[in-house]
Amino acid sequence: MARYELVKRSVALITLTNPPVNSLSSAVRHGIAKTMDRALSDPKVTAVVICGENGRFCGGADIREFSGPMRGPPLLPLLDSIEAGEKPVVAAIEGVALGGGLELALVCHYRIAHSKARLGLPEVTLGLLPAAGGTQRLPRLIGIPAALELITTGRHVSSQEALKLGIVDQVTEQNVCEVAVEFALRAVAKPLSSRRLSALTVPCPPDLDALLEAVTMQIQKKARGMMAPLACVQAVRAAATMPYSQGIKRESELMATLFNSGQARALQYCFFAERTAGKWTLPSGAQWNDTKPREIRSAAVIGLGTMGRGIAVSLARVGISVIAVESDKKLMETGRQMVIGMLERDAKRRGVSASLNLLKFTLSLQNLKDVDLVIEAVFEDMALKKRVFQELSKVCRPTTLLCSNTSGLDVDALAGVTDRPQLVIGMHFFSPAHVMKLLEVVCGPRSSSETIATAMSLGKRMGKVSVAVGNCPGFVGNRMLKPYSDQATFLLEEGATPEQIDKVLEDFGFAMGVFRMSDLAGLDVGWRVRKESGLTGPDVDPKNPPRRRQGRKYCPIPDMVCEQGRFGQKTGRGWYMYDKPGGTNAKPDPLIQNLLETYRSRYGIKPRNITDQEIIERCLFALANEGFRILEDGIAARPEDIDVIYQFGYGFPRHRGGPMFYASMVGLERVLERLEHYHQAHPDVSHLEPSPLLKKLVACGSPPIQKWREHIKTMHSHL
C-alpha cells in the first residue's frame, strides 16, 4: 500500500495509496518500511520524496484499528527511522495531513504543501494526543505557544498558516510532487544534521510555567473534564524541559493512560456517530444510497425572526438564491438589514465575498412561484402554519419541496392541508441556525424517499449534521428534553437551587446547565407552549395552583417565575439575575430563593439535601430513559442517532458520548435499578419507570451499544 518508483533517475517517489485519505494502517506502515528500506538502500537514490495517491497527502491513523491488538510495524520506530535516514526526504502534502499524517510530514527534512492544503493534529478530539512524536517535534519546528495551541485544540491550518508558523518550507500551486522532486533533488548535496526536529532544542520562552499554567486554566474552563487537552500541556511540557529520548517516553506514558480511557472511546464512538447519521432507512425499503436527491437551486424563507435568519444565511453562503418573505414591512426591512449584516460578517470571517445578490426580500408569497424547496420559520402555532402551507399549495409549483422549521409539531397534520404530501417534510433547525450543526430531518409518514434525500442533501450542503427522524410531538430532541426539564424542576421542589443543578451539569460537561440554558433561550417561550397545551393558562389558581395537571404529576415553579415578568436574560431577571437586560453575568438571585421557600412552605414540602449524584442520575437516566421509548417507537433508527442529536443541538458533553452512550458506560443495568429506585420514590412520575426496551437490553445481559438494534422491535418504524 505504498507504490515505489524511481523518478529523474535518482529520487525515488514514495506513493501511500490506501483510499480515501491513505491512512496509516498496517499495510500502508508496512509499505512505508519496505519502499524506506529500498530507497535508502538503493546507492542510485540521492533523494526521497513522500506523497499521497489521488490529491491526499495522509489522513492520519485509521482509527478502526484501535479497538483491536495492535499489527504491523509500528509508527514511532518507524518515523525515527525516517528521519535518521543520511539521504534527504521531502514531503510533498497535498489535501490533506492530519494526525499521524503530519508526524509522517514531520520527520520528512522539508516539507512541501499545496496551497489548498489543510495540516493539523486532531487526535485530541479522539481523546487521544499525537503520541508518534507530534508533541515532542512540532515544539521544536514552531515553538511552544503555536505548538501548544494547535496540539490541545486539534485545529486545522491552511497551508498558507502553516508556511508562516514554519511548519512547511514552500507552497505551491502547481504539481506539488513534481515541485517536491525539483526541490529534493537541490536539497541533495545539504547537510541533514538541522533537518532533524529531533535534535533540534525547544525554543523556550523565559515564562514557560506561567504560559504553561495560563493555557491549563484556559482548558479546564473551556474543556470541562476533558482530559485528552490537559495531557497534551502535560506532553509539550516535557518536551520544553527534557532530551527528546525522555520527552517521547512521557508521551508514551500519557497516551498510555488515554488510550484506554472512557473518554477515548466516547470521542472515537462520537467520530463514527457523526458519519453513520446521515446513513436513514425507510420500512418501504428505500434508503440514504439509492435514493437520488433533487439539486436546489432557489429556496424561500417564510418569516425573518431569529430562525428564518439564521436559514436564510445558510442557504445564501452556500450559493443558493434565496427569497425572504416577511408579512409586515417594518419586520422586513429590520430583517433584511440584519441578514445582510450577518452575512458580512461570516463572508469577512472566511476571507470570500458576501453572498448579497443572491438574496431577495418580498412581503408576498406570490413571489415563491418559481422556487424549488420553501422553509415555513414562521411562529411556532398550527393554525397559522396550516394557513402557510395552505397558501403554498396554491402559490408554488406542483414540484416545489415544503419544510416547516417547526420544532415539535405534527408534520403530517401540515402535510394534510397541502396537495402535496409527499413533498412535504420538517426542517427543524437550532438557534442561531447559522451557526448551530444540527439538523432534524422529520420524515412525515407520507414525505417520499426523494424528499427525505433532498432536505438531507441541502442540510449537509449547508455543513449541517443532518440526522433523519420521525414524527411525534418533538420529534427526538425536544421529546427527550422534557423529562431531563421536569426532573430539574421537581428538584427544586425537594430542596435543590437553580445554581446547585446548573453547577452538577457544568461540571459533567455542560456548556451550560438547565437553568441557565433557560434563561437564554427565555422563559416565556416554554411558557406560552404549557399555556397552548392547557397545562396553564387563567383557569389555574394563581394562589395554590395544582401540583397534578392532565393526569401527571406537575411543577408550577417555572409558571411563577414567568409571572412575575422574569423571561431570563432579556428582561434581565430569570432564575437568575443580570447586570441589565440582555446581560449574560448569572448571578444567584434571592427573590428565586424566597420563591422557592415559600412555594415549599405553602405545600408542606420539608426541603432536603440534594446530592450531585441524584442530580446526575435523575436528569440523565431520565434523559436516557426517553431515548430507550424514542427506539421502541421507532422516531430514531439507532442510539447512536439521538446522542449526535444531543451533541450538536443541546450541547451534551462529546467526552461522554451522548444520553445512550453515557447510559451504556455507567452499566445498563446500574441505569435500571436507579430509575427504579426514583421510580418508586416518586411512582407519580411516569418517565421515571424504566423503558421495555432497557429492560429487555439488561435481561439480554447489557449488549453494547452498536449491537442495540438487533434488540429493538417495533410494530411500525417512523423511519
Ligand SMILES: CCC/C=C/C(=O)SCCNC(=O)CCNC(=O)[C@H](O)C(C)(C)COP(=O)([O-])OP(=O)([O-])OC[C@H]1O[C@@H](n2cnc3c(N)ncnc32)[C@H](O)[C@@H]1OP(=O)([O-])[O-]
The other form holds:
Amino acid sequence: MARYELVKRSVALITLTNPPVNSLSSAVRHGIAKTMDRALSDPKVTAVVICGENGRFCGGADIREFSGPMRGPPLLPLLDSIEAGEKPVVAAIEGVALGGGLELALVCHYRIAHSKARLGLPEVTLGLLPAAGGTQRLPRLIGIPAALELITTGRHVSSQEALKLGIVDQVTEQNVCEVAVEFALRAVAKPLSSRRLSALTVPCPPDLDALLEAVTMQIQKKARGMMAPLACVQAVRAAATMPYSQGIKRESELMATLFNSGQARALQYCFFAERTAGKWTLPSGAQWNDTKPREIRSAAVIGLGTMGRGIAVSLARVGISVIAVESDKKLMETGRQMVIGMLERDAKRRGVSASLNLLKFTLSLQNLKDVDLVIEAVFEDMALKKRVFQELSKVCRPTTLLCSNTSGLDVDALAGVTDRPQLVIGMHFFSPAHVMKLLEVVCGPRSSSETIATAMSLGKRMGKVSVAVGNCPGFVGNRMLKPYSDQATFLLEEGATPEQIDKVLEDFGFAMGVFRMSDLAGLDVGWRVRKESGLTGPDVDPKNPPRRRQGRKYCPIPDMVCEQGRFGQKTGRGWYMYDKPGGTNAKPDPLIQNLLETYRSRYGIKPRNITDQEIIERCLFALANEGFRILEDGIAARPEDIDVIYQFGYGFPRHRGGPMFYASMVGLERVLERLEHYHQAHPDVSHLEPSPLLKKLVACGSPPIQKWREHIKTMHSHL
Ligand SMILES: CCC/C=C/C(=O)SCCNC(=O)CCNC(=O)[C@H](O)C(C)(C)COP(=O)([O-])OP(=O)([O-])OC[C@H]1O[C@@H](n2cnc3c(N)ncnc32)[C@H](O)[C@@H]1OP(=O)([O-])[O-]
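Output block for the form predicted together with the named molecule, input the form predicted alone:
Full assembly next; the chain just shown is listed first.
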C-alpha cells in the first residue's frame, strides 16, 4: 500500500498505492510507517519524497474505516514521527491533498503542488475535525484567520491559492514527483527546525476573541445546529492559546465528542449516499456502468419561464449549444435578456468568459430539427405538454431525446403521444435550475437504458446530483412533500401557528420551515393543481362534506389563504406578511391568526397546545412513512436515493442524513409506535398509517439502513 524506490541514488520515493484516491487505510498507514523507517535508517538515503499513485496524492483518511474498530497504526503519532525525522521529506502533491492527506503533507518539511491540484481540510463536512494535527499545524503555517476559514468551511483551494496562502512552497506544471526529487536533493543538509510546523509559534491576531466570536456567529447562522464547525473553532482557539502539546490534546478531545455523534454518522452516510445515487440499475439488468450515454452537443429548451431560463443557463455554461423557444416575441425578448444576464453574472463569478455564442432564441419549434436533445419546460399542464411532445415528435429527427421538466406529471403519458417513447424521459429540475444541485431523472416504463444513461450523464455534466426515479404522481420528492405539508396544515387546524411550526422545523435544521418555503415558492402553484384535481374550486360538489375530499380528510386553509390573493412573497402576503411584494423578511400576520381562529370556531375545533415533539414527529414521520411506500412501490431504488433528493432538493439538514436516515436513527420501532399512535388519533389520515415495509423492517429486527434493500428487492421496481 506504499511502494518504496530509491531514485537518484539517494532519494527515497514513497508512493501511496490505494486506488482510487489513495486514502489512508490501515494498510496504507502501515505501509507509510514501514517505508519511512526504511528511508530513515538507510544511510544511502539523504531525503524522502512522498507522492500518490495515479495522479492523486491522497484523499485523506479512509472514511469507510470510521464505522468499524480502529486497526493499524494511528495516524497522529505516525505523522508526528515523519515531521520529527532528521532527513528532509517533500510532499509531491498531484490531484488532491485532502483531510488526512493534507495533514500528511503538512508534516512533510516541504510541499510542491501540481498546478491543477486541490488542497483542503474537508473533515468538517463529514462531521469531524482535522484531528491528525491539522487544526494545530495549519494555523501555525498560514495564520489564524485563513486557517479558521479553511477548517470551518472545509473549502478546497487551488494550488495557486495554496501558494499565496503559504500552504505550499512551489507550484509546478511539470512532473511533480521529478520536481520534488530535485527539490529534495537541494534541501539536504539545510536545517529542518523552522520547517517543523508543530515547533512554530502561532501568529496570533490581536483581536482573537472578536474574530472567533464573529466566526462562531456566522456558523450559528449558516450551519444551524451543526456541531463540527463549532468544534473546529474551539480547536483553532487552542492552537492560538496553547502550546502544541496541549493543543493537540484538545484537538483529540474535541474529535472524540464528534466522532461518535449522530451528526458525524449522518454526514458520512451522506457522503456515500451521494456517490451511490448515480448508480442506477434496471430490472432488465442494464445499469450505470454498462450503458454508454449519448454525447450531447446541442439542446433545445422550450419555455423561458423561471425553470426554462435556469435550464438554458445550466446547459450553456457546460458548453452545450442551446436553442431556446418561446411562444411570443415579447416573452422571448424578456427571456433572452434574463438568460444572457444570468450567464454573464455566472461567468463573472467563475472568472471565465460567458458562452453567449452558444445561445439562439426562436419562436418556432421548426428550428429544432437537428438538436440532440430537447428539454420541455412549459407550464405544468398535461394537455399543453402533450401538444408540445406531439409537435416535437414531428419536427425533431428520430434520434432526438425528448425530456420533460415536469414536477409530477405522468412521463409515460407524454411518451405515448410521440413516435419514440423509448427516447422520452423526465428531467425534473429544481428552482432556480442553474443553482439547485438536484435532478430527478424520471424513468418511464418505456425509457431505454441509453436514454436514462444520457439524462444521468447530462445531469452530472451540468454539476447536478442526479437520481434515477420511477414514474408516479409527484415522483419521489413532491410525492413525499404532500404528507409532510398536509401534517403541517392539519396542525394549524388543531391549534398551531405557521411561525411555531416553521420555528420547530428550522431548529431541527431545515433551511426553511414548510410555510416560509411555500411563501417563497408561491402558494398559487399548489392552489392551481388542487383546483385542477377537483379538490377545491367550483368543481367541488356542494354536497361534499366540509374538510373531506375524495374520501379523505382535507384541510381547506391553504385555499382560503389563496382566495384572499395571498400568494406568498411575490404578493407581499402569504402565510406571513412582507414589507413589500417580493420582500423576504417574513413577519407573523395577525390576519392569518384571525383566519385560523375564525376557521376553528366555524368547525367547532377547540385549539390545543401542540408540542414541538408532536410537530417533528407528525411532519417527519409522515414524510419518512411515504418514503417507505415509495421504496415498496419501486419508485426509488434505495433509501439513500430518497435522502439525497431531500437534502439537495428540499433543504433537509444534511447533518440529519435525510428523512430515511433520520427514521433509522430515531429507531424504526419508535417511528412505527408513534405513527400508530397518531393514526389512532387521526384514523381518516391515511398518510399516518404505518407502511407495510416499515412494519416488515421492524418485524425483522430493524436492520441498519444499508440492509433495507434486502427486504425490498422482491418487490416490483418501476426503475
Ligand atoms: C484522525 C483522522 C483525521 C482525518 C480525517 C480525514 O481525512 S476524513 C477524510 C477527508 N477527505 C475527504 O473528505 C475527501 C473525500 N473525497 C472526495 O472529496 C472525493 O472523493 C475526491 C475529491 C477525492 C475525488 O472525487 P472524484 O469525483 O474524482 O471521485 P469520487 O468522489 O466519486 O470518489 C471515488 C471513489 O472513492 C471513494 N472515496 C473517496 N474518498 C474517500 C475516502 N477518503 N475514503 C474512502 N473512500 C473514498 C468514493 O466513495 C468513491 O467510491 P466508489 O463510489 O467508486 O465506490
